[in-house]
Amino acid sequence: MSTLFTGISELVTNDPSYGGPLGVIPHAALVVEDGRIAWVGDRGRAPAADQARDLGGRAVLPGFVDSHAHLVFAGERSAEFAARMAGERYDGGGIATTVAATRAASDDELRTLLAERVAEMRAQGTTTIEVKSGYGLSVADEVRALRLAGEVTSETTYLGAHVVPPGADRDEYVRLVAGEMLTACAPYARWIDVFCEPGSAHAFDADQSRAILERGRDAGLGLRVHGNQLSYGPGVGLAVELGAASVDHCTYLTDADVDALAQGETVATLLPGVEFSTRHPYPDARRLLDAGATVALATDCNPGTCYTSSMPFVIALAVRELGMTVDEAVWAATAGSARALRREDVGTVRVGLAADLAVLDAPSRAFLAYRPGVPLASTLPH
């Protein structure tokens, strides 16, 4: 069954053949059939199709890829955020209360309040999501998030070394993350992450960090790094020298930090959601854009320091906040976030490529940033 859909204001395609690094196509139409794109283009040239809708002068974009989630909790830490809204510091310390919550719940109870969320992300057109372990920080917890998560997205992180649980020895905790815990999870996840931030006393040192990910690679999972999210670190660096897909905060960047990910493949990801909600400095997007390194943007959603489901929400904060443009600002939240996973295959509206697309509510993307905490997107029904 094929659907051709009209009206749209302007399709974005991410495809530079449609000109500019958007591809705007304005007064477009495109056909989906069986679930993929098989025809983009003016709406003047648009072939038949077994049926039609008229999307009523609506915009069209890529489904947001959000390529950095916690969404595997239990808990809520409401009150950590109000202490932060009063002034009180963020140090990381706060993950225990929700490792706590998280080992106490069923394996249907996670799985309820998993698809509870992934179901807000695609309200709001989100299509591609990554999810990450983090909250059990033993074997089988560690192992249950995992498979939980990849019940819902191929796009499953380790992420056993998120913090040292209290009152575990530092030393036999990475041991354990490097070893037995590596390869129960291995089966279950496509990346391994860690999050390096050696001025915190929770998180994990360059050389920790290092043996950790390293490990990963050897059992055949692709690199991430949580790094340079509460002060200058070695994070950016140890994940353009490893060929890491994604550094990700990038909060503190030196000048050497910038030039290593303008000349290396690693994307930077920011999270200006968790600025938001720390009341940390935001990143320097511009910096690194003008540098020439690729940009994503992701949510972080987490009970913690962002819990927001939004792209639509992160979109807006990095328009008025990290200093890029909306177009800028949307296709790092599509194709750039894609590029953060090493997807060729989302992120951008291609013949042959499902139909994971975004409807705005708007005649334009600008209206994502234009008309902020207004309920726009939501994801292309076919």
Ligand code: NIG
Given for the second form:
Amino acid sequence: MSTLFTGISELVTNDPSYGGPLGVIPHAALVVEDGRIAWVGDRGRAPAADQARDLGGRAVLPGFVDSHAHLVFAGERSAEFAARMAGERYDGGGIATTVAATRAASDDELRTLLAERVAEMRAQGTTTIEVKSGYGLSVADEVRALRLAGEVTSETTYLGAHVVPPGADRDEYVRLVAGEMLTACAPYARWIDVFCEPGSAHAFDADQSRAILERGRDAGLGLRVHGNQLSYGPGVGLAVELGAASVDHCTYLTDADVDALAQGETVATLLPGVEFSTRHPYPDARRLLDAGATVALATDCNPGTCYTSSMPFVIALAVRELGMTVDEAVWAATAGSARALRREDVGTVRVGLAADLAVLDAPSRAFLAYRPGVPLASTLPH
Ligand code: NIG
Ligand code: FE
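Now that the form predicted on its own has been shown, please provide the structure of the form predicted in complex with this ligand.
Next comes the full complex, this chain leading.
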């Protein structure tokens, strides 16, 4: 079955052969056949198809790629958020609250919560989602989180090194995460991630992070790092040195960090919903882009530092607060996040790829930031 979509005011392809990094085709049409993109181009040259649908002057983009999300959890921490808005600082200590609630939930409860969060993301135009573990922090609970994550995405990330669980001995826990827990989790994970933040009493320092990431790499996992979120530190340098696909947060960067990102293969993934929800200063995307680093955007959807599932909200923040142009933010939320997952088959519109597309109830991509908070984006049904 093939469907011809007409009435596309602009089609963002991220294919530079159509011009510019976004490869925008104005007055476009698109044919989807059996879930794959079969044709894209000017609407005047569109071929016939089994059925046709007029989108009435709407913009179509690659579906958003949310390359950083913690969706397997129970409970919520709105009181912690309210306390922060009254002056408390975030230090990662609240993660233990979510670990307790998550361990207490049944598989079916977690599965339902996860499905609701994925549906919420898809309803806002996101078509690829990375899901981390990290609220289990025991061998059985981390395996369970990854097993459930694997039911909704192939982009599963083992984050046993989220924090040292309350009551655990730090060195013993690092050995567990890099040993028995890794062995049990690796079959269910594509990636391994570490919360590298030596200034936090709960997270991991450079040596511990390195040891865990190296063991993860030996087990065949790709590397990701939570780095430089709460203060200056070693996360970015370590991620680039180890060839991680992405280092996420990048809120506090020295010139040496920026140079390393500009010269290395590691994507800088910015998560401005976190700064919105923690009152930390926003990361400086302009500085990274001007230096030549690859920048991605993602939600970091989690109950502690950022409980949004909305990539359009993140794009609006990136444009307003991070110094990005609309086009840079749109690219970062699609092709950039795809690169942060080392994926070439998502975040772009090309013949032969899956028709993972976002449609806006608006004529141009600028409306994502121009009309913040308005639910304009959805996933294009086909
Ligand atoms: O990406 N920084 C560490 N992990 C999450 C927060 C998790 C939580 O507070 O529950 C983050 O911000
Ligand atoms: Fe995170």
